[in-house]
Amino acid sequence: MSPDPFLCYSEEPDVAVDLVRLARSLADPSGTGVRAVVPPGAPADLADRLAAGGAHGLEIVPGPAESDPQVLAATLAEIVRVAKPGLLLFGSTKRGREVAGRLAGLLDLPALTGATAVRLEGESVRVEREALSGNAVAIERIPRGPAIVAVLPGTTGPAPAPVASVERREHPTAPPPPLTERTEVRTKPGGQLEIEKAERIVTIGRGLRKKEDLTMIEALARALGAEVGCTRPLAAEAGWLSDDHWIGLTGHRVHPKLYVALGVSGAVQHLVGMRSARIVVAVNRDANAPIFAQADYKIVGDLYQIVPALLRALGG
């Protein structure tokens, strides 16, 4: 086994620390096997907090932001082969998922994704991930040395003993060229939202008739000090709400202490990204709208009803 046996990477800083406090949870306390990419064009201030997290020590690729996965891969192949981790611990982000899966293949090693708990079995990795759209649990088996693991934003490890001390290994070399050329940037709206991290949710659904009644949904979300959250239609069909707002399998996982469902029918596909949401409020005219089974508090109504009472009784 490798002296540095752990390799963390994500491109957003939360999930980055959250990936060493893991592997510290994992290695030998006696070692000195965490390692932390600091990728290009990172937050300033992500190398300190990386180490703070417990990183033993730091692989720094300097230089501008870089958005093509190709390219991202190609420089953490470069820094597998100079680190020689035995597990490598991605953040299952979109854009993780997707490196991931390209790193994978240019040094054919093994892969899971979606991962919830991470284990350490003799020489294997015992990985549980949640199938048939968080139904049911899969425990996979993959061998280390080395293999890739991307893990669920929000599991991480308890915060581990300081590091006297950190080294710091910087990886100048360019990368190669991206397989593809950039013909044209758009700038997507939102991105600025970090819906995950929001205590109080306020989600709306189908039963919202046009985009104009959301003018209804922020003035409740704003009465309660809550985000606006939505179901996948709305954020990918009818482009009312950016991504950085849908909440679901393919969209953001939630952990709120206040969840409240506005014409939310509760597909199962909804349901994975906000099933561990503390109390759950639920408005819908169908007596028997399956997000009924996750509530707390149950309302059978119209929501163009029920929400301008709320406001009224909030002094909304």
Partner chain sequence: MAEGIRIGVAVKHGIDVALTRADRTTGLVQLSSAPRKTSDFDKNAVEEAVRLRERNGGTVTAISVGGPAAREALREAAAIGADNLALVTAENWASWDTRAVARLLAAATAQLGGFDLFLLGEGSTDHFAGLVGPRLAAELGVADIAYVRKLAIEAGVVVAEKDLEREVEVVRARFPVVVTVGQEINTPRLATFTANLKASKKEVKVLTPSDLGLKAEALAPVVTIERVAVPETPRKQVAITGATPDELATRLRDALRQEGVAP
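Would you mind generating the form predicted together with its partner chain now that we have the form predicted on its own?
Excluded here are partners and other molecules; the one chain stands alone.
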């Protein structure tokens, strides 16, 4: 008897493909158990991408895009009833976590979010996740059959061998009426930057005195072939940079080869976003700033003197 299948769901196409890879790396190689949801309103090529990405089966929900969490959860509940998954893998995006919580409540399922590694151990799933605002890593255990684990974007497995014939199942649902109405959608400024993919990052914190001084930071980033990152206050409070530059617990997690932190104190909620950087440089005029404990190269000094000097050193 083959074990209960995995069911992968994310409204983000790239994350959905990553989930299928992750599921295939967990699945019994001889099994046929990785199924992926093609949500309503998905891009036309998603079904083919998921099939090429290694899914054994697709659960296709036709119809226009849906934003109401309760309708999405009811739709997924219907798929769960038919597909009988042992483990549901979700993307731990904002919408992913919201729908995970709603579905977990609806079907009384165990659920975990923010996972960075997943392993099957007998009847339970061992999940590594960020804990204590990213200050720590927790190992948590959730029973299979079925349960929801939402993994942070970027958590995936190797590219699996494609499947010869992919089973496609349509779910023409009759969901309950939505409880919320979306009256407007505004694209956020910025949005082109994919800082999580940058190889080098120059991050600026509240050590920056005024918005105009960003020119100097941008020049340094250019000289290093880097993208500009920032701490929460610069994006959320000052609004000097758009949210796509924001690094940390409530921003982006980055994995560059070089991370230069300028005028950044190093709060735990920031450190969680940059912990996996290979080489970390910190410039801060306070020798006791916590960021120095996370640095490979440390300069105690004024960024307003160091940055121009670095530009001279690199540009010369």
